[in-house]
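Shown here is one chain on its own, the form predicted alone, set out as structure tokens.
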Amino acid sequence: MKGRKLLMIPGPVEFDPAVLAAMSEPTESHVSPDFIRSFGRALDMLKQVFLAPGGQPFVVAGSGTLAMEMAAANLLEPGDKVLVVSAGYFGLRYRDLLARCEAQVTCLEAPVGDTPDLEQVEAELRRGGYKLLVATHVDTSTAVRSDARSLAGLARQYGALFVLDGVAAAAGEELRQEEWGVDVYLTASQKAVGVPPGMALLVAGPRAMQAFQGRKAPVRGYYLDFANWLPVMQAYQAGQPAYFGTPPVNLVRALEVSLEQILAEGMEARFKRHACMGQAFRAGLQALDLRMLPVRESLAASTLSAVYYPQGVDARLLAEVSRRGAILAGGLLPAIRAQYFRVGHMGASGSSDLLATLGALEGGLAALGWKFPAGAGLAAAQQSLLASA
């Protein structure tokens, strides 16, 4: 539509027209045969997207924070020890959430733009007694990506379950849940999964479900309790009606459409596309002499970028970029909130969106007096995209 601005924040993101069309279909009964079939297919496809054929999917009305809380509430009992590996705002959010479960929480933090190193994590796990290791795959506040595969290996080595917050990563960053040994992988609908906000998505592996089934204390949360949701998920997967709470019918239908698109693209191709998009955007930023929050390229996420304002430029840049057709997000970490901005490049967003955003960014920077060769960011990004084609 003419005049429409690109939504290039770290979520909600741009959505495919077919997904939005599914949202506009007449709402049907949550126990109708057509809806049961749609929901069952969506649950089965979620396992395929997470590469977790033996996992148990849960799709529940709520936000990503609900998925975080479901994982914690169902796996932890009072007094259990948890190790949190934090790379920013959402690692610290999980720390605080876990404390509400009356767990004994140890949190490893790193300087802004970094993540605790694996040796530090292993040294803490070696102390023994940890039931859970919790990490954020990509922290939305810093665009720092954790080494999920290595963390999963450490959790197995030291007898802990591994819970990975994939809210800003799932269906974009490479993640092989079953192969790598991620016991719970969770996300929200509105990011790389490509569905408007409103659903918490989670796949629990066999070890996680075994731990849940063996717990002695009741789950401290009625809506959160796997025991209430598991029969519903299993029934829909088996093509049977069930009820605990009314599912978000139109969102589930949109999820079915989006997951079909994701699997049609193929997970390998999707991982590669997001990696190429991230590399191209960073190349464009570097050509404009902008500095990113992640302190090393190996830590930079494929799904979003976090960028420091250059000298003499501040949050006015967001309004200037918006006037040129792209909506970006401000900073989130309280200590440096005013010093940086964030750009999402995930899900249905493609190379044309990326280049349009860089063009708007160049225009905004120029309007605020930042000096650079005109078109430098666009040229660098385009060169990167062509090299990876």
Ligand code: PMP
Contents of the next structure:
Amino acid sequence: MKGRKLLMIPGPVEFDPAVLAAMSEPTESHVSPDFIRSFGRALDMLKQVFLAPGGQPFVVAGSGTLAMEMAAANLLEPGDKVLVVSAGYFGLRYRDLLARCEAQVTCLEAPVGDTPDLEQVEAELRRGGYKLLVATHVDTSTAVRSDARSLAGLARQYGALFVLDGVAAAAGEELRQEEWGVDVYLTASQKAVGVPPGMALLVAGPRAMQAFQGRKAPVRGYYLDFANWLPVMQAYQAGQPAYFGTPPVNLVRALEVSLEQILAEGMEARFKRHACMGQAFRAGLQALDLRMLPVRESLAASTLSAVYYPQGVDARLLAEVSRRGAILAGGLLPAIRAQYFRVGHMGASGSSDLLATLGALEGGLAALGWKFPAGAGLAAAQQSLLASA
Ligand code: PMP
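Can I have the other form now, the form predicted in complex with the named molecule, not the form predicted alone?
Now the full complex is given, and it begins with the chain already shown.
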């Protein structure tokens, strides 16, 4: 035993040693030439990872929820109408957060494992007057992925801005921010972007920045205000020092390293690798006769899986799997929290981590009395990986 378990929760995830090494370098001044270069490069690479060449990146100390709040607070003015398309816990979080912005919020929901369909979204948008459409790219509570491209098209058609919470998706799931017309795409550092927790990452497209620039009411929130951060981001992008709030220097260095690695892999290869990992993991689960939360394969995320415990098995499974070397997460939707578990497979995690996790899962299931042919899940996952190689 190497004395360290695989961290296979849906964030934070496994991180690359070079990223972690970058974090342990001596902390520099945030206005040193070296750091200015790192921050500027990180901002530029973030746009490349989101495929948003004309976007304005923001990197701010905080977690993903800060990125959600920044998007909402900077685009909305009191009384604006917002439509939220929710596929679970994080859609509802956005609904609640938007209500604090004094927006008029309408939230479409769906049964567990599903997402509101596009016809429903269009029917609501057709009623008119929506300033913002908000969706979650992958809802981490259900592993349901929304159809970001179609939602972006609908928002454009009905004159709304489109904000997409990509916290559990960005740098893993396919997303072409500029081509698809996603006005704000946002995430946090600790998931497929591959850096320990602590940064909110957001890229705003030209329409979003125009809406911000044209607002009449001041942004309610000082730390949130683009007006405070925009000159700082623009200065670092131009190789100049600037200050509003002290940047998380070591995390930004780690971000530079991780984004370099992501771009070296290439976005197309990265989207494909995540799709293959998701598919292989689900093939393994199906071979063990386990049922997933997403009600259709087309809704199943590439970056994580959400799986019901089979009959006779409960949350004790997590401890059994952990004893065998992989850390998984429990359920998150309050009403069914005790009935399912979640597994992250994104970022630096690769196919060998996936197979090791399935092996540990088979061990845990067998220990709790679930019957299946030993190695069935492993074989199915391996077949899927080999077929997609
Ligand atoms: N949105 C989604 C889809 C998430 O998965 C998470 C985190 N699990 C968040 C938002 C919130 O991010 P954070 O925990 O970093 O605030």
